[in-house]
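Just one chain is shown here, as structure tokens, and it is the form predicted together with the partner chain.
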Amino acid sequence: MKKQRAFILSGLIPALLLVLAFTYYPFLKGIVMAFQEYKLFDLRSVHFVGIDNFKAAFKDPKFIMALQNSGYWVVISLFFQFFLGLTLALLMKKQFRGRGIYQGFVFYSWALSGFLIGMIWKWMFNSQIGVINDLLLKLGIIEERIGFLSNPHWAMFSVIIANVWYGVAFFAIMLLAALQSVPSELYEAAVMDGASGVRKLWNVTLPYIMPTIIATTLLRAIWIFNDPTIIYGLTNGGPAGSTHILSSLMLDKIIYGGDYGAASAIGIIMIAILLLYTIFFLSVTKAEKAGEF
């Protein structure tokens, strides 16, 4: 028995080493760095500074702005991605000619990289040569070109639009898969009971796909929160830092400042926020349901 256990343990070593090397080492290193002055420009004077990096973050107006922006960014993006995605999924559930091709078009955006999407939308939003301004002008909706990315009031709104466009496909794919698994007998029984279209959706469809909804919204919120690529491609956090979210600010600290200490501190704060969010979300939505996904 003892021999058997030793054998099992020895068999686990490679897997354990892999996980240690690629998951826990960077994670622990990140925690350590958050308490250090660690600048790429000056690697010779790396030293511990206690919680200075955290204090500096909370004193930095850019960080506070990024924290607020992260809130808008996640809530608004998730809300529209989900509802538009659900609408698309319901529409695509019906059989119609050319459904396959149509689905291909809908899912296309999900296949692109976030950075590329940022670049594409950057040109579309361009106030001089962008297609969006052109269209709005020709339709007579606006009289003057709008600086979507240069005006801080518009900039956050613009990056969120690009992000909504990107994520709709994800919800459409996931929810369509869930919708297709709803047994038709349930609908037949509902019809026998005299249920209308809306009632069927409310009493049959939604409860049945609820585990998928819970799992996908949980996951997607975390991804949106963590993903800076669209913002990076579109505005680089500008103008004057007005479109930074926490993850893009963290990248900024590394790319332009070489400041791994400050960036790690932001990373730790992000992990704390996500932990709180996950605990809250799972307790509100009754976690056991999500497990069935």
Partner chain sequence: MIRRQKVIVSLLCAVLTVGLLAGCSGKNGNGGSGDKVTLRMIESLTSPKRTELIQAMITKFEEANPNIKVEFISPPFDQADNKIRTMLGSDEQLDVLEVRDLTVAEFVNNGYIEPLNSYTDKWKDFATVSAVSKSVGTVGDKLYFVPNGLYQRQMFYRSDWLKEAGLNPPTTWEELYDTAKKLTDPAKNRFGFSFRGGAGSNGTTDAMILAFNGDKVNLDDSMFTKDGATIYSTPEAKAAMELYLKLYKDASPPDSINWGFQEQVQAFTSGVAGILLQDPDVIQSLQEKMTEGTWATAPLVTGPTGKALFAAGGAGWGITAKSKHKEEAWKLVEFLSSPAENTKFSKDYGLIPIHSSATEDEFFKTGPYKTLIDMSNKPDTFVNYKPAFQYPGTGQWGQVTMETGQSLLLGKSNLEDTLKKWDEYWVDQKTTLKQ
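Positions refer to the first chain, counted from 1. Quick caveat: nothing in here was measured; it's all calculated off a predicted structure. Just so we're on the same page, rigid core means the largest C-alpha set that superposes within 1.5 Å between forms. First, how it differs from the form predicted alone.
Relative to the superposed core, residue 15 shifts its CA atom by 2 Å or more between these two forms.
Output the form predicted alone next; the form predicted together with the partner chain has already been displayed.
Lone chain follows.
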């Protein structure tokens, strides 16, 4: 028995060391750096500054804009990703010819990296050679080309469209799997009660898959909030910082300013926002009772 425990322990130790080295140490180091003046190009003057990095963040107009953009980015993206993903999942649940090929096309976007998605949409939104301007001109919707990514009024709208397209596949995959687990007996009982298609969706399907809906919307909101890759691929936060969200602004502080203290402070603020959001979301949705019939 002792030999078995020693064998299990010896197998776990490397994994524990890796988790400590690459997850918990950077996390704890980041918390410490958030309270330090820590610039890559001036490492000799690293010292504690209290909450100055947090004060500077909230006084920075770029941070305030990024905070507002993060709200638009998450709420609008999540709403349309879920709505379109649920619609596609309901359509793909039915048997039809070529269903497998159609599913492959729908799920394809989820296999690509966010940065690559950003580069593809950057070409599509291009004001000179982009296919979107060409289509709108030929359809007579616009009279002259629009600088979707160079105009601050259009840029945030454009990156959200790309993000919606990217995330629809995730909801379609997860919700389709949940829909296929709904027992047919529930639908048969609903039909015997004279329920219409809408009532079956509202009273049977959605309540049954509610645990999946809660889990996927919670996770997807966190991922959208944290993921700057599409924005970096499309606009790099421009023009004039108008498309920065908190995660892209944090990377901007590191890549272009080498300011790890300011970036860590933004990271801590992001963790606090996500923690509050998670507590609020789970309490409002009553996740522990979801799916009960």
